[in-house]
Each structure stands twice: as C-alpha cells, then as structure tokens.
Amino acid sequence: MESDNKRKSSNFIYNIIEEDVKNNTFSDNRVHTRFPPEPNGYLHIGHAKAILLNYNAAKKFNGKFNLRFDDTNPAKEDTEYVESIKEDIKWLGADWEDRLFFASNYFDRMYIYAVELINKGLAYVDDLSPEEIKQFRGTLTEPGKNSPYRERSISENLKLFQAMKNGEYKDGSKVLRAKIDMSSPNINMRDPIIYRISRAYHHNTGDKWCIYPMYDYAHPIEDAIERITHSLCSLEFEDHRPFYNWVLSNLDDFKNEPPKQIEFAKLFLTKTIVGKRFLKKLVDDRKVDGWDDPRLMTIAGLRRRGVTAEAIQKFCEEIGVAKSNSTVDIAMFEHFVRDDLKPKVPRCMAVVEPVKLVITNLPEDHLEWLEMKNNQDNEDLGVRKIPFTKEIYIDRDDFMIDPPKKYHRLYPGNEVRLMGAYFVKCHDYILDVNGLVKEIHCTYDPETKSGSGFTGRKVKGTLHWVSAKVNKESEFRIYDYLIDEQPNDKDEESQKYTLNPNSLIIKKGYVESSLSEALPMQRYQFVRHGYFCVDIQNTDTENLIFNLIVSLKSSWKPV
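If we take the form predicted together with the RNA, what would you give as the structure of this chain on its own?
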C-alpha cells in the first residue's frame, strides 16, 4: 500500500540514503550496508533492530547487505558465537547472500595501511605504558600532552612497527598511534591507539598475528574495503566519526567515495535488560536455562519461546529509528507477537489449573465428538473434532462460589456456554478437606448445542474446557518478566537489579486430545489464555511441554 510504504519510509536514515541516491553521492547510485557484530556473545532484540535496519535499508534501495564479523580482539571472541550469530541472523530473515566477511581477513591490508600512515608521518610507535598513556591523554576539560616518543623518525617507526609485528616486544609494551592532536577537545582525536600487541589466540588467524588493530582504526577500513556506503552504528560512536573520516581521508585507496558513518539510537525495552554482562551472568549463575532460555530477549530465547521472526520484523519496522535514546514499552512488542500469530495458528482448548466439572444429566459413558473450527479468522486451518464427556475439566478461576459483580463465568445458579458444546448450569459443588472446590455439578441443555442456532436464551460467559476422560496431560510453562522494575544503567552496571522470583511458573493440566501428536515448535492459541509453543527440547510426546509465548489481553479485572 502506498500510504503504508510512505509511512515506513520516513526515518532520518532512509532520508539520508534517499538524498545520496538522488545526488549520486556514490557511483551508480549504489547502496551497501552491513551488520558488524563482534563474536563475543549472543545476539538480542537490540541487535535485531540494527540488523533489520541495515538489511531493510539495503533492500529498500536495491542495495546489498553484508554480514561481517568484527573480530579484532581475539581475547574476547570465539567461534561458538560466530555460529550462533549466523544462525540468528538467518532466522531473522536478513540475507547476506554470499557476502560473509571477517575483519580478520583484512589484517594483512590493515597492516600495510598502517605502514602507509607511518610513511606519511601520520602514525608513530609509542613506548609509554598504559598508565602513562592514560595520564598523557589529559581529561575531559584539560588537553593532553605529547608523548616523548611522538617525534620519532619515519624510518625508526617503520622498523619498530615491523618489530612489533614480528613479536619482538612484550604484550602491552608498545603501541602504534595515529599522530593527530593531543589537545583536541575530542578525546578520540588525541593520538588514538591503532595497534596493540596481544598474543591471544585468534579464532580465525590462529597465532599468525601478535598485533591487532583497534576498532576505531579497523572499522573504517573494513567498511571501505567492502565498499560500504552507509555505515550505521549506535550513538556512542558519534564522537568517533571524526577519526573514522580521518583514517579514510589519509589512505590513498579510500579517498574516493568513503563510506558515511551514521549513528542511531539503539533499542531499549521496558522490563528488559540485554546487557552482555547481565545475560552472561544469568547464564553462568544458572539463573536461566542457557542463552536460549525463553525468558531472555536474546534472539535464541525469543525463538525458543515461540516468537516468530515476522513478529520481530514488524515490531522493528514500527518502532522506527531516531537519534534520541528511548525506551519502548514491552507492550508494543507483545502486541506485534499476538498480531502475527492471530491468523496463523490453530485455536484450541487447554485447562491449566484444572477443576472437575460433572454434568449430572449425562450418562456415565457419554462420548460425543463435536466439530470445532481451528481458527475463526482463517478457514484454511480447517476443523477438528473434540470429545465431550460427562466429566470435564475447567480452569479453577472460571468458577466462584461467591462471585463479585460482573463475573460472567460459572457460579451456583448461573448458566454459561462450554465452548463448542452446550450450555451448562451449576446446581451444586463439593469441597475437599481444605475447603477448596473439588467438583462442580452442572446440568446441560441438549437444545443449546453449538452451531444449532439456538436463540432461546443468552449467557454472559463462555468457558473453555477439556474432557476428563479423553485428553492429553500437559505441562505449561508460564513466563513472566525476568525483572519487575526497570533498573537504571548504574544498577545494571553493578548488577543491582532484582530478579522476579515468579518469572517461571510450571503448571500441570490438560489439552485437547487432538494435540496429542503436537511437535516441538508448533504454536497454538489456547483460547482465553494465550499463545503457546511446544518446547524445542520436548521430543518426548508422553509429556507435552508448552511455553507461553504471550498471554491474551484481558479487560477483566478481578477486584
């Protein structure tokens, strides 16, 4: 739809690209984006925004999208993460085609470019210790001081840098720095370090290198080598942009059509922390069941929870993108999850907290197969049969002895509809020794059969139910937010948030017998409850495990 398209197209990044295309800023009006993760952790919902933004920007302008691992710090990186990241991005639907790259594949060229900078008098080897470098850097309000090694000759720098590469110095004993301006008001321009010595084993290049380029130096080169046009990154790199441009403007290969760095605000969600430290600590402390625990907003966790890639895509499009930090209400995310699942999945009945209901005017061996549509909004999903018997289960909170006003469900003397079946009227109930309702006794009215067109009288409530005789026992994992209150950044930093002790509640109940053969990752709506997904690890069909994806909304508020 045109208006739809127009609405989606309006964000400041698309506007910049559109302008560049119009002005032919990049030859042939090409557009080329990339997603550059460091393989040091799992991807989460915040990354999804960045991935899809890059991917959609390329797609929108008939451009290309690369996946590039920014693996310039072997101390923190691992192949395990490379694999999980590839899987997650593929699942999200961002297609890098044959353009999978690694920054580490450019190490040779980066070295040569560093030599070029030295030859131009734009880089020097510094022998200052880390502490000294810090001191010489100055502060936010005071300028830095030049290193005593700043004026070494080009030939000496060349020799020293090569020796660094050849492993002649200890880790941390020397660095290569860009020679810019120690008094710059932008600290990132105070002779930033571009190479350090580190003998860490690299997941890709092994022990070939003992010097590694720093992000600020490596990234513009990576982008330029891949001929990226628009290099999107998060807001905290805004201050780094001058150096990004400095690198490219001083390297002969990249003077033409250098990529443009554009910063945007990353995604924050209420009731959610996606910080790497936070996630890693939860996993390490076994507070959650691995990186793909359904309560985590990792891509893997969301996938296992049953959230669809389409829901995430739609959500990421709708939240838009801007330059101001903001926190999106988790309710918005949940809306798109429901919205996506609504027409797609079958609607069935499940009783999560069972209490027995006996239909006293039905014979003991009554078994009637009733036909139900699988999805009222999608006829393609067909119909199924459900067994109706004398004894059934309903959910405990659908019955009250002393109901409050406006309670539409079952109570003594009240009549409700059993979904897909008949009206039942409660005439009695039995309590157990603890005073808890043990059995509800009703009579049914055969004239009120579902689909019969009966209009004799109306009921206010319709209950879901499951036969007590023909059914499937199931486990329901009811998830809630991992954290109750939104912690501020400092809390996240110091791990001061409190975990919700009720983030996972396991309930045992019943589903319709038609779900007996449900397979892992199959999704359903359990009417009046929410959307559920058979757990991926649930290969034992004897014990079905359903993960709550998202509950249905409800305007019913018990007083």
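Right, and the form predicted alone of this protein, after the form predicted together with the RNA?
Here we give the lone chain, stripped of any partners or molecules.
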C-alpha cells in the first residue's frame, strides 16, 4: 500500500522538477507553472488533467501557478470562452490567485522581439501564398525548398514588416518567417511562420493590430516573460519543442534561465470524444444543448450533469501522468464519480415510469408518515419522513402478469416489501384499452412494518415506491454515451462519428415529497436508478428536472 501511494503521489514530471530544485536549475529554487488555454471553446476533461497537473506541481513544490490565455487567433476567440474557462478552472479548485494574464498583453513586446530576429538575420518577410508555402515545405521524407524571398536584406525585411504592421498589405499576402533550415528532418523547423496578416477584431486589443503572432512563436515568449520554469504541455507539442527552444535561445532577454518544456500524454477516454472542432460543430449545429450539455465531456457539461470537482481530481490522480498516449476506459471515470457520491448524497425513491398500485384494505384517507434514513452509510445525513397512502406509484417494470423464473418483484399472487413500509400482495390488476397494465390491486399486512421488529415470513423482493397523493412531479433526463463508435485516439478530430440516437431519453414520473424544495445542483441517489442532480437551469417550481449523473452499476473495479 505504501509503494502504491508513493506511485500516485509522484510521476516523471515531479521527478524532473525535484531534480531541478535539487540542482538549483532555476534561481532561488523557483517552480512556476501555468495553464495556457486558447479561448476558442470550452474546456473538457482532457484539459482538467492538464490544469490539475500544472496546479498540483506548483503546489507540491511551493511554487506559483498562472492562468494565461493564449489569445493569438482572434478569428476564433470570444470573451464567452474566456469567462467560461475562468469559471471551470476555479470550480476545479486550481487557484491562480492574482496571476491572470493574456498573451495579447505582450503583443508589443512580441513585435519588438520579431524585429530583433530580423536584425539578427533570423527572420524574413515571405510573399509566397499559403499554397506555395505548403508546396515548398516538403514532406516527412523529402526536404523543403528555400523561398525565393528568403535572402531579402535585413533593411528590406524591416521595412516590409513595418508595412505589414501598418496595414499596407492584404490579409494573407505576406508572412514573417523564422529563418532556420528548410532541410531539417523536423518539419516544424523548416522556416515556420511567426506572424501573419489578419484584420480580425480582438476581444482584448480591439482593432489595434492587423498582424498577429503564431502560437508556436508566442508561447515560449509568454512563458519566458512570466518567468515560467516548467512549461508542461501535451505530447503533440514534443516536435515543437526544438522551435520553442530556438526562439528563446535567439532572444537576448531570455538566454538566462529559459523555461523547460516537458510533454505528457493527453487523456483519451473510450466512448467519448473531446476534440474542440467536433464539440463546436455539435454546438453550432444544435445537436446538443450548448457547451454545457450534460452529454458532453466538457467541464461545464460534467458540472451541469452533477459530477463533482472532487471526483475529477481523484480520477486524474489515479490515472497518473504518462509519457505515451493511451486510452482510459470511461467505466473507470464513472467509478470515481460513484465512489465520490456514495457517502455524500441522500438515497431517495423515484418512480420514472409510474403505474398505480392501490392498497385495497386501506381507507381512502389513509396518510401515515414513515421514517427512513437518508443514507445507510452516513448517519450524519439524518432521516426524512415518507407519506404512505392508499394509492402509490411503482415502476412499470416492477410488475409482470406472467413473469419468468427467478423474477422476484410483483406479480399476481406474489408478496413483496415496499421499501421502508409494509409487505403487499397482489390480488388483481386492470388493463387499459391497449392491453397495458393500468392499475395494480394489492392488500397490505399491517404487522410487517419496517423497523417494527417483525420476524415472520420472508419475501425476496423489495420495491421502491412513491405516494400517488403526496409527491413531486418530475422529469428525468436519462443520458447515455453521445457517440456510437469508438474514436481513434491518434487523430480524433479527423474522424466521423455516428451520434447515438438514445443519448438522451426523457421520462416523466414522481419523486418523494421530501424533495419538493430541492434546489438546482442538489444531488441524490434514486434507489435502483442511479445518481441524479437537479438541473442547474431548472426554474420550474411545479416540476423538477433531474439529470442522470451516473448509473449504479460499474464494470470497472480498482486493482
């Protein structure tokens, strides 16, 4: 157990940081991390892993953690995304304190650094079209070719770049490129673009700029300006690290103690997909109910569904940090959601497909209040009162006219216990015009009250139920996986997926009257149905809307 706990509390990134602290790699043994989202969509479960890794690394080594928006592409960015990201990170428990930054705040300095590269003969203005640049770039097996504009003089490049900044050229007509090596085996080092012309309104700088830095150029500069020590990023940036280092090694301000980029594996889950383009298309095409649709694995969607931040934290801790990509079974994630909720939430009764059961040997006005524990495993959650009346509702699949063998629920002539109440025995039923059971008739045994010390005959079945006279009408949103197919974890955003037509099923039923005052985001375990949460958008006082958080059954067990 001790070695297992040590494994969970450490990883290869922590080991690297620990070695850097030991060797005083950064002055004063500093440890400073950051989470740098692009504000072009909502965060998802994969981002949660990166957020917590960066935050926990800083916390573990008494360092600092920044939130910085990499807002270098205004055409795809919006203040809505900025605000949603801040809310999500705060909810996850990662505290950036007063260190909130924007890449756009550094645009003036980035321009000056680009001029420095031009003056050093390390950058040039290129007139090739995007298609020509792609052709000249070469392939993985063939080297690229130098642009015919590559040998422009420093003075000409300075003049052209100034004119780009002043808005004298059309969008896409010119770019500024780093001058490195068109024959490099790493395509990212074949004279990458570092500035492009784009007359797009920026959410932070407005119309001040018509040229914008490329992410790969801006990112190392942002890290260095903020004195980040360990730039933790996903594995896809491994091939970009040489350019990250190239930028910092060629700018005089950052040659001393440049940040260290370290890559880790992204989080992939079975039966789900989190690619931003895929998610945005679903939202834009109205295939889902916005970015916080509970079927999405966005942080906003998980929060609205009722998943807790603690469950996500424990899940991310358990899966650890790896150097190579792999796919985690979503059943493992669901296990941690259940494990977190089990001791925390009240266990109540809900009937999602109601059929009426009449107790014929009770008077019409019978009303008896029964006491039940809210959670058998947590006495602190107390007790509640349940109204027992002549007419109640049970779930339709808890009654069969002609049941198969080993069916221990209710059928003609069989006796079962009503949870927390009495034994009832079926003696009749009524069908509607379509041949469906409309009403079930039973008698109850008053000697069999739960908790009364009854030690007589035994029954094999126990049914949950809700009073038909004193209850709360409710809507139950039963969520399933959004896609039918398993995504390809190597290139998920290029794949096509079939949406599951049964990813959302809405049912109408009833919950106990004790839930009448339930508020948005309150969570419950409904016996035999699963864990549910009152929808955050539920403003109807007449009816409650419950979102299924997770079912009760799990196919994954901790090792």
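Between two forms, the rigid core is the largest collection of C-alphas that superpose within 1.5 Å. Residue numbers count along the first chain shown, from 1. If you're wondering where the values come from, they're calculated on a predicted model, not measured in any experiment.
Once the rigid core is used as the reference frame, the Cα position of T360 differs between these two forms by 2 Å or more. After superposing the rigid core, the Cα of R152 is displaced by 2 Å or more between these two forms. Comparing the forms between these two forms on their rigid core, the Cα displacement of R99 stays under 2 Å.
Core fit done between these two forms; CA of D397 shifted by 2.6 Å.
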